[in-house]
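What follows is one chain in structure tokens, specifically the form predicted on its own.
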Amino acid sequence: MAGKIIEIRGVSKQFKNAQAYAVDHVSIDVSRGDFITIMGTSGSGKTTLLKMINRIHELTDGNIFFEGQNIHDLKVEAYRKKIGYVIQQIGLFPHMTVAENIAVVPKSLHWGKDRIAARASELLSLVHLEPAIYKDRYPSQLSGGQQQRVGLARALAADPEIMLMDEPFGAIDAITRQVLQDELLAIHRKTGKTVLFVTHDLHEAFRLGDKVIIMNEGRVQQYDTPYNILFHPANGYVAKLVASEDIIEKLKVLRADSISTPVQVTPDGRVPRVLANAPLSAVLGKFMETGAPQIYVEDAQGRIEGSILWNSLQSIASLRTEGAEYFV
């Protein structure tokens, strides 16, 4: 069902004995199925905003609505069971096996044993951990990346309406982090979950988010697509934030589906293809490699979602002035 799932209206948070607001009169809407990244430096208010959505921090001012209901009119425990929550520290229970960790919320909802076991196996497969190998292991027997996969599976266990993720990959090495980012995008495409993902990493924010919230000093500086933030910053703060990104770096963090045009076509085998989540730098490489005037954008199942024309890619990045037209 389309439409708004979260509405944040004039929300502020001021902690006791603090002079300034941690979050200062924020108003945003999140549509069902969106993947929203919240980016900012330390102290910008991004984690505080996420914790207010989850009612870990209560509001000083304003209101938050979940599916049209004010969250303060809902029982906290019942509300939180509709939310998957993943944090950097993961927080797996060390005395429980992987399967038992995943079962925590389903057990609280009084699911039957067979249903819980089936769900644990389903989710372990979804996060690329073989159930027969991993379900009976303990967290201490897993790598950091494997523990984070289990944390993600646990957050998905009761099929929550939304996923709140607070820098979940921040403590993981760069290679594993990119793999987990790819897997999270694939899970989002498969499940259609609404995701709010906090990060301090600009590349991660642009790579994952359909839309990005840029925060500074408790305020939203821009809430827009990665493309618009990179090429049409809303103010001086955002412009300065993205100024260090040269054109190649911009192409690395924007996805193919961010500029593709939807098409309904009979597939032409002569037209090259890229995956929807491929970076535009890979799209540029494909144009240079093939000399094609058009590239299809496809999903993981090989279905064509749209197409990108060379002229479109060239115009957004001013590639002609970079001499890239030499290759096409």
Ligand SMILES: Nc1ncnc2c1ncn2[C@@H]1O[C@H](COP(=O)(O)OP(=O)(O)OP(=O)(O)O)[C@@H](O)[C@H]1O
Contents of the next structure:
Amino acid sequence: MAGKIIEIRGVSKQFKNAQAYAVDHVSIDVSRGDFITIMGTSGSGKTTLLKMINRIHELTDGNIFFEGQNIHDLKVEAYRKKIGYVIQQIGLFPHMTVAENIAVVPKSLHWGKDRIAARASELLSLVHLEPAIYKDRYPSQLSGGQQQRVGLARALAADPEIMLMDEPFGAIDAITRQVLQDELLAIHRKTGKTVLFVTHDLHEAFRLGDKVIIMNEGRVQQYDTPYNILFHPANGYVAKLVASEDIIEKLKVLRADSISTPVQVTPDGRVPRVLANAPLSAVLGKFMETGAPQIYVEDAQGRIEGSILWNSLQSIASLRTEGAEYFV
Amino acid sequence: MSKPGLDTLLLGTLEYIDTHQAAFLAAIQRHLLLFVIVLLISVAIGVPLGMASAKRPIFSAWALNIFSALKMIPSLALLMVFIPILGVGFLPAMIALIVHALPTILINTYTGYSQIDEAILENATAMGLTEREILWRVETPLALPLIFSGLRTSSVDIIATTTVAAYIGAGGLGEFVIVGITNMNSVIMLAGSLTVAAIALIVDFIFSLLQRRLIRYQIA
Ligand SMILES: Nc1ncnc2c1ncn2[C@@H]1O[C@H](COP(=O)(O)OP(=O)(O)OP(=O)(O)O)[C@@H](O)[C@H]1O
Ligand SMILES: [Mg+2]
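Let's see the other form, the form predicted in complex with this ligand, since the form predicted on its own is already up.
Zooming out: every chain and molecule, the one shown earlier first.
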């Protein structure tokens, strides 16, 4: 079912003894199945916004609706069980094995033993950890990257409606981080889960998000596709934020599927292909390498999702970022 | 009289114990009884109080201060303080020993519950666990290693201090030590103190076994 899963209406948060608002009149709609990244510098209110969604923080003002219901009226524990939560510090339970960690919410929901065990194995495979090897380990016996995979599996355990992720890969090295990003995208495609993902890394925000929320000083500066944020920044703040990115940088952070169009004809076997989440810079490389006029965009299973024409890629290069007027 | 050698001393001690078996068994029983009662009552008071202190900051301020101060008082001094208040006998000795044992158990329990990583608790809450589930499935298992080591330390402590408590009429193995000291008889004194040491070691060993069984994980 499509439609809105989360509606944030005029939400503000002012902490006790704080002068400024941590989150300042934010209104955002999230559609089911969206992958939304929230990007902003430190202290811009990203974590606070996320924690108001799962009711760790009370709202000072405004309302949040989940599937049309005001979250304030929902039974808090039952509501939270529909939300997967993954944070940078991971926070696995050190006294429980990997399988026991994953089982916490299912157990609390009174699932049967066999169902829980099957679910744990299924999820470990999904996050690329061999169940037989890892299920009986304790968190202290895993690397940081492996722990974060378990954190992700645990958050997915009871098949939540929505995933809230707060800089989950923030403490992980660049190479592993990219692997995890790709896996997360694959999981998103496979499960269709709604994801709200906080990061202060612009590249990560663009790479992962179908839509990006740019925050500053508690306010939403722009909520749009990576393409629009790069080429049609809504205000001076966003324009400055993306200004440093030259055309090659922009091609690096945009995904192939951000400009591809559905294929009209029967796919031609001779046309070169790239993965949907490959950066446009790789697409450019492919064009230069093959000299082809057209490239197909395929998913991890090799199904063709769309195509990119050389002309459409070229037209990006000739696009000038709007908002140059902000710099006069 | 020349000083006897160590070997004669030890043999004499064993012989003394052998010839006074009935009195010894009674003293051991009394000693253990006092230990078990004191430990149980200290746990019954110290663990819930420590837990409450960790959860209620207002509460912890005074509870912890009082008990930290109590912990500083030497055991003998503490016992003597109780004589004018409660007189002598089993009950005053028991109360004095509880006051002596309680701080370690309470403070360890408090520390056990307070040292839990914020991120772990935040996750537990965000996962939709109830406060009760969090208490029993997350906090208590994580606090257990420290609570347990508090029990272990204070158990050995109670057993040792019970010996001194014989001065205020606690009974138990301390009586042999007192008799030995007053009569300058090393054999009787050793018979009492070595037995106390043996009990302390055995109890400590039992706790170490329990600890290994109960706590399977290691915090990295
Ligand atoms: N529990 C709290 N009590 C008081 N002030 C808080 C609390 N949590 C956050 N704040 C304040 O609210 C503002 C927004 O903080 P928030 O944690 O949401 O930022 P963030 O965007 O997540 O930053 P970062 O990228 O560093 O994680 C900051 O000024 C912060 O100091
Ligand atoms: Mg944050």
